[in-house]
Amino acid sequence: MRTLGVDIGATTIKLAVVSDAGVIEAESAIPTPKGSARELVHVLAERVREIRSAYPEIARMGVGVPGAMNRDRSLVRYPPNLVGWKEEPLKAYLAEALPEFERIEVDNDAKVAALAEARFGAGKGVSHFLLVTLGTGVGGCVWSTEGEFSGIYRGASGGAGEFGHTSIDLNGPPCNCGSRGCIEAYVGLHYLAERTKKKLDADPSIVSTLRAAQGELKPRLIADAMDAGDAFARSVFEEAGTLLGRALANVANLLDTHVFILGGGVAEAGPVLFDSALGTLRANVLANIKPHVEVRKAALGNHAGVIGAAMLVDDRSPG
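Please supply the coordinates for the chain just given, on its own, in the form predicted on its own.
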């Protein structure tokens, strides 16, 4: 049976027709509308109907969305990177716009990515891990299959796992959530690009191929410069990894988590980011944890969101 998986990001909405085995049979993408939740649903519904015209048998859809959700996953609450959204009944909006669907489920985007990685990817067979998504925003999901938990840990009101909004510096840069020093304000896609640009502008002594770049310094561009031997570009990801590792260490010490899985566009920077994160993580955890911690790359890459979203309609999916 095929299911439609939708991954709503702050920049792009990805859609995919996914088989029960987690195989993507067709995929599509549209820019994320910069309006209200209802406006987004209107645009999304148009693309969904286009896809369904080619796959008329599809009657189930799962949707991942940035932002905390309540326990029954009916409300998306104040997502920092979807401007103008407050408490939005996204599931009800989708059901109203797409009555032809028999079942629609919605969950936080990092949580659906964790579902996919736990079943098909880097978290397969792992009983405890933290999944971190490094994109426009920084998301997280605490996964545990021990004791009373069946997979996703949701917390008292359903919003657990917001790793991106844990602060590593009370006097740090402002974040969209209203706090300061959040890890998202350092390694979120737009924040990372802006920090890089400011460093280049402030220090004319830096020799970097990035000076010739037009527009936003996207992580892929920085990574390409690093691969070409640009020392400054390399330092950008070394610093990002160091900051990320500090935040991961806080989670490790608090929850006794040993496995950290990183996905999203920024994670494509590769070994420099991962090695820096792991070194800082090991340097800042308790002695009993130090030998066991590891940082893994998400195996499903940018497809984890749509695959995990499709899994939401599978009654076997934990969480």
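Right, the form predicted on its own is done; let's see the coordinates for the form predicted together with another copy of the chain.
Shown below: the chain alone.
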């Protein structure tokens, strides 16, 4: 059987025909339409119908979306990177626009990535892990195996996993959530870029090729400078890893989680980030957990979204 996996991002919507074995048989992408949820669904449905003309047997579709879901995953709630969206019944809109589909499921993008990593990636065979998506926002998914249950930890109203909004410093930098010291306020893409720029501005003695950079200091740019030998650029990721490790340590102690899987743009910084994160994590967890902690890179990269979205329709965690 084949399933359609859809990964709605802030700038691009990716679509893929995915086999039950998690293999991508065809892929496609469209720019994310700006405007209402209904307008997005309208444009998306056109592309879906095109794909279905080549794969007429496909009757199941899973969709990942960058926003919090309600308990039964019928509503996407105020996704910060889909401007103008409020509480949107995305599943119902899709069902209305694509009646030829027997089953459509929608879930948060980090949850969808966790499903893919659990089944085919860095979380395969792991009973408990935290998946962290390091992007504009810092998303997360707590994967748990407790008793008869194994899957995405949902919490009391379906919103669990907001690792990005766990704080490591009660007096830390303000986060756009209203709290302070959230890990997102340190390593979220814009925060990281801004802090890096401030450091350069504050200390004229720092030698770095990043001074010449135009526009925002995106992780890719900093990583390229680091790879070319820029010591300051390297220190940016060392610090990011160190801070991240403290937030991971809190999760390790609270949930006895040993495996941490990092994905998303900032994770592209590579070993420096991972080594720093692991060092701080290990230094700050309880003695019995210390020997067991691991920080892994997400294995499916950009494809986790579409593969995991496809998994939604045959491996949906209980609501």
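Fair warning: this is a prediction, and the values are worked out from it, not measured in the lab. Heads up, when I say rigid core I mean the largest set of C-alphas that superpose within 1.5 Å between the two forms. Residue numbers count along the first chain shown, from 1.
Hinge residue among 246, 120, 177, 195 for the rigid-body motion between these two forms: 120.
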